[in-house]
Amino acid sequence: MSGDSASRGPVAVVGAGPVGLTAALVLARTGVPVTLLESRETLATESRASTFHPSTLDLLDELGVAAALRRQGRTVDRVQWRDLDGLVHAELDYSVLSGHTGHPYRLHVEQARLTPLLLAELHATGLADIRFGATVTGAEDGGDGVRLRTRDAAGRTTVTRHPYVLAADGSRSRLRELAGLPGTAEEYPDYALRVVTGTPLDELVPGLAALAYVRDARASFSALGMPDHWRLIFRIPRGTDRDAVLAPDAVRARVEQALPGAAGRAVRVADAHTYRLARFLLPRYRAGRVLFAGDAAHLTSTAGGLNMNCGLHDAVETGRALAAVLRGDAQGETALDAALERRRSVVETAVIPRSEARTAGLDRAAELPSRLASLRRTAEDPHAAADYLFKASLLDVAPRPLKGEAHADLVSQAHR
């Protein structure tokens, strides 16, 4: 690394979720010392994102964790659209992506299964100072570095200096607030109801794929098969009383409408909860030497499972670009700004439009026939099917994996 003041000391990564851990690991793997700060005492375990797309699995494979993650997840090789009566309107097989990715499938597994794998790899680099229970309370950018003030669980304050700070501290980012950047999200007209069941739905519903979209004038919802449970996700008009939606009898009635007959009656509801759907995009992903990634930089509709995957792509591309700056590459700062602007553009031009398109018109029964006809045409055309899944998997906008000589060269330059 170069010896100027901007390159001394570890980079601070704030947030030990999937995005922060991925960014920290990318940096450490290229020889950059990292201080990882997490306000929680341990890794988060609550149910959150659970979809990993082929483009993301390619990058996680480069980091050495994809195989272990797959062993804990459910491999999904097809996506299906059907109605309440069991008629399959269209089905796409992920095998059409063979040759475009090393992982021609989607993986369903809780993000909480990924974070311990990343943390173990980060420990193994020997270049990470990992601090749980460390809450950032202040950030002062001096032009050639950032002074971070943190408070531990006992109330003790520590001040550290870092050449750069990467904020991956979530949708309520404290660093975004400290930088004076906007943070108000725009809520969608709907919120989500997630019903969780341990009942094996694919044994009750003939031909049900582990990724199924039910599109019917009577009711529309998504069904996701996880390793040990299923999730049914419904969109509820904003303004509908949440307590009424979550009442056990109301949840039971909705499930029985979604899975008519014996199948609906056999479902055992393990949990039901709601969560908001909102969109947000920072006007820029940088405030001086503080950089933003993941939910700290953007939120999208959960449709298509794109937001976390995009955040992991942020972590990889930003981590690579920051490593180039710290090893003194001539175009380092310019390349870093270009990477940050590219990540923002991906959200604006690809992630948000594609996510919103998944659910557009669901509440307008008159539009369903034409939308379903379009899906059937896509499924019947191999080129159109491949293009649909290519874009649904973000393969056209994700960072490319570094393999072989390119990866070896990156690592060797970091240690010069």
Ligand SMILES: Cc1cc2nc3c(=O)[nH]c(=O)nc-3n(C[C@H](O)[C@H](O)[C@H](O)COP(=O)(O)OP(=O)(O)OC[C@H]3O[C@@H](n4cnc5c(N)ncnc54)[C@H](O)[C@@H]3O)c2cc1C
Contents of the next structure:
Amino acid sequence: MSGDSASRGPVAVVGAGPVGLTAALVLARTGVPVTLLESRETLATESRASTFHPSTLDLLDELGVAAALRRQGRTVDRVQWRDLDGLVHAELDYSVLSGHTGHPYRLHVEQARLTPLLLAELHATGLADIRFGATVTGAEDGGDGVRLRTRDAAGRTTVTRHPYVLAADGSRSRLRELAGLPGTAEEYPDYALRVVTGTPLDELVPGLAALAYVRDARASFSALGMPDHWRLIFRIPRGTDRDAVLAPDAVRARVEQALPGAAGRAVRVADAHTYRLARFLLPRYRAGRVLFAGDAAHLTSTAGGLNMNCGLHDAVETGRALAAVLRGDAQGETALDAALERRRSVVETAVIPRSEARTAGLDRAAELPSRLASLRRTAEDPHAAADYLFKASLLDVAPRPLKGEAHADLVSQAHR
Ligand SMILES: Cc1cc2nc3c(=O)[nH]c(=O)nc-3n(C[C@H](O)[C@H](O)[C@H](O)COP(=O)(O)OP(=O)(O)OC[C@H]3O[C@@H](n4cnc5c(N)ncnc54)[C@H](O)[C@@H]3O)c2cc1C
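Okay, that's the form predicted alone, but what's the structure of the form predicted together with the named molecule?
To see the whole picture, the full complex is given below, headed by that same chain.
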């Protein structure tokens, strides 16, 4: 059965991941009614991104969800580089960012904790038509608007018209395909192995920070302290057989080598899995009246935890610019194009290079001493330390929270 209904909202947002929900909330908070279409029956609960940078927390604060997110997360006040013998080569304290952000720390919490908060706020605006089990299968741009074809869980098709569509439908974006844009990602030479343990590693390994990069010729990996578990993330050369890497004995041996400080004390492995690391950047973030944000537009290695953060920044900047167009601002379309181009350029000039720099040369043991010495010099110079964390947190390229009346208005709506 199929039906053709009138436009449900000026803007359709496709995808209720963190990016689509944020964009929908930004639009609704500025008075723009939105239709949110999500193919799943409920919000995703898988473990994916877990890092929220200061720049993102500032923006989530403006949307009224940062405090609730923080209550569920682990606040990380320093980043540390150490070796397998427990020697700390460099440590940077997030307090150096105090003058630049309202949140001088990183927050470790699952992205699946953020999405319900955003959804609740979106409901509360009364301006959102939220459809789960609604898969977008077609999009035709007629020049003055987009006809979206959506299939529901019962197989019924609906056609709606929208002056703009914001595609936040993830890395396998159907909207990108429908618009005829390229979508092939380039895989990195390594994939990631993520080992999860409920053992409190900071009680076993003296001085281990909740964000620690172990850099050692014998093994390099990252350790992330979450509210109720720890993650160890290893890079594995792409040709390596995944089953062999995931064999319980192989995982245990890798963990024992990685945590000699915990020798003799059992580290219980709760889970181990691998995921691919790939790079992708859309050549343009717009196809007529379809705009792209988040993983639909860009992918990077998970090193540095930048991709979702950048996607949330896309959602805020694009949402604000689109709201201005719909308000009838004279320069609205020009500003929207500029915002989309800026978002793309941020990925090209900051997100991808910074993420890649985080793990570059890890396989070249001879370079390790000079890299660690350079990090030590950074840690010893307060200006260099602030600059490093400012950039690692994307504070130099993120949209800024609105100030003054506009900000007060958003906050009062968030807490009404
Ligand atoms: C293992 C792992 C670890 C990661 N760690 C980090 C990290 O630490 N820091 C970081 O910043 N990033 C990290 N990322 C990346 C992060 O998870 C993504 O960047 C983020 O989820 C992107 O959000 P999104 O809303 O753009 O897309 P998604 O979260 O993928 O959401 C897209 C939504 O669109 C829906 N959808 C798709 N097609 C359609 C359709 N045709 N119609 C309707 N709905 C549709 C999907 O069901 C989905 O709900 C990690 C990713 C992985 C896989």
